[in-house]
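First comes one chain, alone, set out as structure tokens in the form predicted on its own.
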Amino acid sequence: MSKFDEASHYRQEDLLKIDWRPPKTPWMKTPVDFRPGTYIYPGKAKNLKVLDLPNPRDWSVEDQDWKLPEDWKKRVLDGMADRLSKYRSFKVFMDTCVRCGACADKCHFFLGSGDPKNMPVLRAELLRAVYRKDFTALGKIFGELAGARELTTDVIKEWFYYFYQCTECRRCSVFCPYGIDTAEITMMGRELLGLLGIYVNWVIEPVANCYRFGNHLAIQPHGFVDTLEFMADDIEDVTGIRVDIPINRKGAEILFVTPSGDLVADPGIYTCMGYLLLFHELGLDYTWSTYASDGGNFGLFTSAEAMKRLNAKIYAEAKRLKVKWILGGECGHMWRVIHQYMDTLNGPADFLEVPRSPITGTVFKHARSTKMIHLMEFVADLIRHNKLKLDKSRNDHLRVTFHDSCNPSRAMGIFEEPRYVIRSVCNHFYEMPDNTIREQTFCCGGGAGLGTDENMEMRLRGGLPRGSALRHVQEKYGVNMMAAMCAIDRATLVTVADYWAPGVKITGITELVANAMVFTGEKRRTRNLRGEPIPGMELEESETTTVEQGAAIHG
């Protein structure tokens, strides 16, 4: 069954009768609802042994035993105090909230679900709760009182169901007056669920595919390199020209990374394409790895110490293969962790050197830390100094709008470029509302490791906000395109635009800048990337197809 068919289940008169109402019980005796749809499966025993996890089983979420071990309780709780010891910001976090309300409406699963729990504050409460139990001397005597909780069962159910109904996009940070940052406690609260075994194998076994095959589809090198070739095949029918496609070559200038998604997920092939065309046409001195074959990191999403190891993986090319700087492709929380978590968790990239573009000069001084720099960012400034050749009209038939993606710009402050980028490779571009973009923008409602099909009900939902900003802009407007620079965003924003703006289709921006680019040595282009007709070219592509004919007849 298809996204699209899975999420046709639910009619859209249902998702929006919202109940506002707050339940007629308290928070801390309101039971979860595992109901279909709004949960995710959980992770399987064989994905927990290949990462050496805990307590690794079959179970289900619907069991009333959950098999957690004996000492469950002691490990949670012990597995607390060394994260608050390890980590400031988690002390201040548990210590410092008001809950004056400024993030309550502000989360798109609170928007479109209208659960209490799934207001930030009250979500971060789950775990507070808990922490004033066992680590303040009010909550030890007063209990209930001072907002403290006993942990049971039922609480560790409770985190299982709501912290992972937070994508964890930090757009409640930007409102709370204090900085208390939500998605951390969401990431602590994933942590201490994994040392009883908990996971949620939408995310865990692709970390698991990735300890073992360097990337999150269980991509072999094999598989890889074909998918490249296929790519190339299909960029060769549409424009006349073949790329190379280096791999694992030693001493290139540029290791360059994508995510998985790029390579198998539609539309994110199309952006994929659009990097080899850009590329080629440089004569970039660069080389793919089929070792460090994804850039992406659900690492984010399980632990600290997974996010170390799959982004140790892209460094640890970089020096056998001695180039001298990395190229990230259009990706969401490999950008996160390599501007927020890099220099912690793996250390300065010392025997890298300051990115410089070999084509302008420019030196990328903002990564003389992670070596590494955005395709976003290399390509606004190739624009800036006309180092390509461009034909807006080529995407005269697209009006285009663009989905600021969490983790590039509300947590790496890449805002400006892609706008950039995409207002000079098509004429035609309208933003959404200034409340759902930039600082402000909305999640996909699948990111974090939510997007699956079991899930629907919630990613809907959770897709709402998004969906009725890109509604506004397709009635207003006439937008039929909406432009991402997240590989996970162009994956789960087909399902949102197709259920809540229907028409609207979903494209990487390197695409669109493939497009746009006039080649040396392609022949008349007719087709875009997809292979569709570019409106306005078909006349041209009856006349080639004429002329054509005419010679073979006539010899």
Given for the second form:
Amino acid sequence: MSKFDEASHYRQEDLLKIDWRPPKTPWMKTPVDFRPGTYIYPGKAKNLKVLDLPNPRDWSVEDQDWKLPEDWKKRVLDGMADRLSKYRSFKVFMDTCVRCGACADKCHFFLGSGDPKNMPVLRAELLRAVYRKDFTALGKIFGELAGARELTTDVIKEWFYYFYQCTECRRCSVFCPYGIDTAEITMMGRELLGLLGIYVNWVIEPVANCYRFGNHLAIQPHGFVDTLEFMADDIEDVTGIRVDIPINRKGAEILFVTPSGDLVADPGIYTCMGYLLLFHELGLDYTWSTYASDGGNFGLFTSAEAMKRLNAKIYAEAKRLKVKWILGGECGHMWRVIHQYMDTLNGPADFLEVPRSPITGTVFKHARSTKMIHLMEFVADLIRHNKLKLDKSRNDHLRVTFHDSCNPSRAMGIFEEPRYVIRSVCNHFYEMPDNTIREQTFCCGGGAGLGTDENMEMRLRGGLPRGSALRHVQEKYGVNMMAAMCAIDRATLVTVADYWAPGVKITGITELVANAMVFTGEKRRTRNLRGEPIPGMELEESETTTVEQGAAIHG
Amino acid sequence: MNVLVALGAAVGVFAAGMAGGALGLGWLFGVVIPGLALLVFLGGLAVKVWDWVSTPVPFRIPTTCGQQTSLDWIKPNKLENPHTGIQALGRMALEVLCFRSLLRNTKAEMVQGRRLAYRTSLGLWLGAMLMHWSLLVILIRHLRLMTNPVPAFVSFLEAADGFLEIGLPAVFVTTVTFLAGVTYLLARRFTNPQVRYISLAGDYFPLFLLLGIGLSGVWMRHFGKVDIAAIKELMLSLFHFSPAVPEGISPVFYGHLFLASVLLAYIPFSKIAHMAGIFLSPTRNLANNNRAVRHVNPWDYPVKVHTYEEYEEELRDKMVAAGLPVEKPLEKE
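Would you generate the structure of this protein in the form predicted in complex with the partner chain, following the form predicted on its own above?
Below is the whole assembly, all chains and molecules, this chain first.
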């Protein structure tokens, strides 16, 4: 018997019985149903302590008493007033919503669950109702009639449930006529909960780890070295090339930063092997860092302050190692932080130089202030200048589609670079339907710290729109591989694809690139980075004979 | 319940205005209240906008809906992903004038019980465009009642608006489109189950006000044949700051004017403030040039970080054992 934290526990026909019609009871009078599989375990006291966060304690969601501080209500309302005076976004978004409902069926969690409070408009109303009650004239006078609501502990519980049922993907904000961004709402909601010591462990433990050890997974320096060395062994096995792995090397030209998910999780590790091979082949003067060993930043899912505390390491390390500029790997939310926040939080990076490709001489003027570019910008430029020797046919057994990750899409707009790279290394590329890609892309269902197994039901539900579009191209074009330039995608989409479109595998783009690259001094490539035989690249007859003879001798 | 409260309030407003007119309270409903309403509108909206404008924008967070500006040979989408202030202005113009985002609207459907599909759904966009643009034209047309001589552009607009030349006086196209737009938006609130579920009294109320204003206006022009000269005399006197209330103005006019006054005064305190708020939305009005031009957070403050020195201090022996360079050598035992 499978448990609620396993995908096999859920039958597709049950999850597909979705009723988008709201219930009879008004939303303010519909209590939260905390059923296992739909919420995330609370943050443990030890992690809050590492970060000096308020009210560290061990508690459980099912408990009646969440052990809130005595003055919890004052803390929340003061916190709300404080944020209303600091964020124009928050204030304008509280005031301008007309409840037109254009956002309603744009949220993957609403589409997959039918729960009306997963409509972005109602998620925001959870805060807005309290805002009206305590901060607006009409709300103070007319109360409930004006949509105002008293702040109670039940409201706090509801906030916890629904602000951790939003992946901050910003799809709703594309469709909103006022650009109201639920990510912004959720971030405020989570900050307010944080004032009471309410976090989820899946977010706050990575934050604590990253604070102390430089990465979310608490990989210590020696573990970091070992991990990359193991990868180098596997690379050598497949390609015959021994790559060197510069770590914490002062004076390198480039600091390379990528999400730590690339180091441990299948299939992210193959993308990481791709990085190593690519940089080796280019002879890039670069270094990894163990102190800044994660570009990912779960602080983004915690508070602006936590985000700043974790992000500070990147510039600090770039300065210590005296590099010229920074290159960032394939990650989603990391790139939201790098692109939209880093320079503001921890800049100016006046000790660095404007990124310039040592291979092509291209100066990346669009990153002249932040001094950090995306690997796909770097690689697209290389391919454009014919600096990579590619044998596309090595990827001919793959029929590839591309999943635009939320943050690089809607907080950056990097659409063509990855497509150009994929098309350059794969002969068979197919787009998913228009309403599910680019700025309209659907979340994997596990972003913003929701990708944990105890949240399995919501992950599968939230993953339905993506899974459904994937299934469509699988049936129509025989797609068997989905590329994604996001470490969370590479972790969570595996589950989503296995469930909604079984047979489709997940890959990073650099893995595809490295599999197509012809390296100097490589041995005959018969296996890809996963160690799987490449169809059509089997040894020819004469070689087979040699191998058989060899095998016979060894046998 | 929310609908009834809103409808009751709007009907009450109209009835109060009518009653005021019938009881000879022309000064109150024709001069004092409209004047106060205008003050509340201007003052309230100014306070509201100042409140927004004086709140900082700590981070530059545009929602990007097209290709970024990066490599020279990749064509950026300047309107959906602006890289400069001018381009962001273009994006705002599209949003304010054409309701660009609503033009993207889709409706999700479950096909054969297992596949999600998304159909283009332009009803909301059309209804909103009809209502807002017609309202603008109607407001400009009303300048005829407040100016002497009537400016040429008003007469021109009026002529264009009445080009169908149906009925006497001619039916304006915008009269029809305005009422159609408002009716659609109301009907949508009633019939779309999700929208009905989220609708507050404050969502129905302004629609009922607009509907009441529109219907009473139609009645005055096409059915009641009210004394338009007297109305113009009143309006002109108001705008010359020497109010005089002529006799013989239909009570319906006072109902019409009171509805408009209430709507005007309601704007700054309600969701209708979106008419100003849309210009200040940080996901729409900022250029996505984050990596090229640094954005400064005015309330930025130093935070506690875990420095490299602290990191190395804790892990130095492991770093040395793994062959990693360190800043301070291991202490000899």
